[in-house]
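First comes one chain, alone, set out as structure tokens in the form predicted on its own.
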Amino acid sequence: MPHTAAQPRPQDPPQADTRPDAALETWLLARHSCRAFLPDPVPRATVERILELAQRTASWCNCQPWQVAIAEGAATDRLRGALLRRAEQAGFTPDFPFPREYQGEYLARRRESGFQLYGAVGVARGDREAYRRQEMRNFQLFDAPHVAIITTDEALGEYGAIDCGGYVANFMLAAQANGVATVAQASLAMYPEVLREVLGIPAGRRVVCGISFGYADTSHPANSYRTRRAEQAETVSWVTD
């Protein structure tokens, strides 16, 4: 009998992951930090959408601290020229402090982010006016045609600070479920004076950060790359009796 090759098996069809939690892992894996967007506008009801779900976020007390003023159009355009000519000048007042410093695996874990970064981008190690040319690129928005900034009431103080951090959290995961990118921002927070001024946040109001959205660049170096995750036990200690 003439010898025959054997005939591949037909291949499974993929399993769906029935895990109850798989659609978040999703999300989580590829949400990253975009820092470059095309121009085009998302839609007022995909905005409104991501705006709906975040608002499900947990808060201290139900109190629900936290306010979002979204600049697009003009307002954009607007908001980015007010910075960059703010960034020009010396000196900034947040209305929450900045770390006092970053050491051990905080300043390990923020180089490595810059690094990668900075590599991405062609930006050269002690290249000083490159660094600075990025740096710029926070208050440009990253080109992004939309831009939230989150803000808690003045007399609670760091509690709505926290609150507004699990917001931001789920205002990005939201976007990425609908095919939106971002970006948080602390930069944007150096500089609540303009926020105020331009997007007309009362004074009461204290800024915590900025969220920059729209669509990603996907061609962009600067997009290129993902930042690595601590191990469960670098940040997590079991404590059983």
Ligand SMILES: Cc1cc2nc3c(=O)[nH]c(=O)nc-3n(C[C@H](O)[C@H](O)[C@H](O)COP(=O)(O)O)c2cc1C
Given for the second form:
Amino acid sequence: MPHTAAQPRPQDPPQADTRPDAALETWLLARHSCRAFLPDPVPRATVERILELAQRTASWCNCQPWQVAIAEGAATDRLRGALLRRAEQAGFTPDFPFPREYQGEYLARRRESGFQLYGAVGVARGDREAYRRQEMRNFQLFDAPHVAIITTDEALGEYGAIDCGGYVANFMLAAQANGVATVAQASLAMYPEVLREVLGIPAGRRVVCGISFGYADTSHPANSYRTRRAEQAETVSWVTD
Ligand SMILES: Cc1cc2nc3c(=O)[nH]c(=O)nc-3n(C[C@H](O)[C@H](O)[C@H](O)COP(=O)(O)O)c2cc1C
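Switch from the form predicted on its own to the form predicted together with this ligand and give that structure.
Up next: the whole complex, starting with the chain shown before.
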């Protein structure tokens, strides 16, 4: 059968994706939460480039309420140690209340992604001790060489936190585009007093979340799976008349 325009011949090079959003799609599809990092630090110039791009995030009244405390080197290890010690104790008091309950599809999606992680790292369903060990990996910062703690201004309330959420998303995409892996961590916001003390975060700032970052250990099973997303019809309603 003769080749038509719609059927590239085998010797043709792959066609470049000429859609205007092709680059954005590349980074969006490539990004995933990294839960095992290599120890190699990210050069300061690369981190500054990521920060420069993330700073373009939109915010209410252009307040840009995010402040970012970044730990590297010995400071990351100090923070790891302090978080692990604190996580051994009961109770936690985040600056923003954690979700009250996961219901319906939210519970289902939470469970699915959780079981994907546990399945990948070989944790059997119902093995609570192993769940706990995996949870504690959060406070080891998944061995990342760096962590960024994102805080907002107390007086800006929830909307300051929303602006910070946009910043977190853009930080992660900019990192991905620079070959740097990330994982957002609300778990670190469980212990804002530890973050304040170790990183010198002022009392008036409210902790939104952390982002551990570095280079992915691509051979680690924790990085071997990808999460799903809901169909558009599950999250969008069109109102036409
Ligand atoms: C605000 C925020 C907080 C998160 N907190 C944690 C966390 O504490 N620990 C963790 O392992 N993953 C955390 N995640 C990662 C999510 O579990 C992850 O983004 C989700 O399962 C989708 O998977 P993906 O990032 O690989 O696409 C967080 C993500 C966001 C956006």
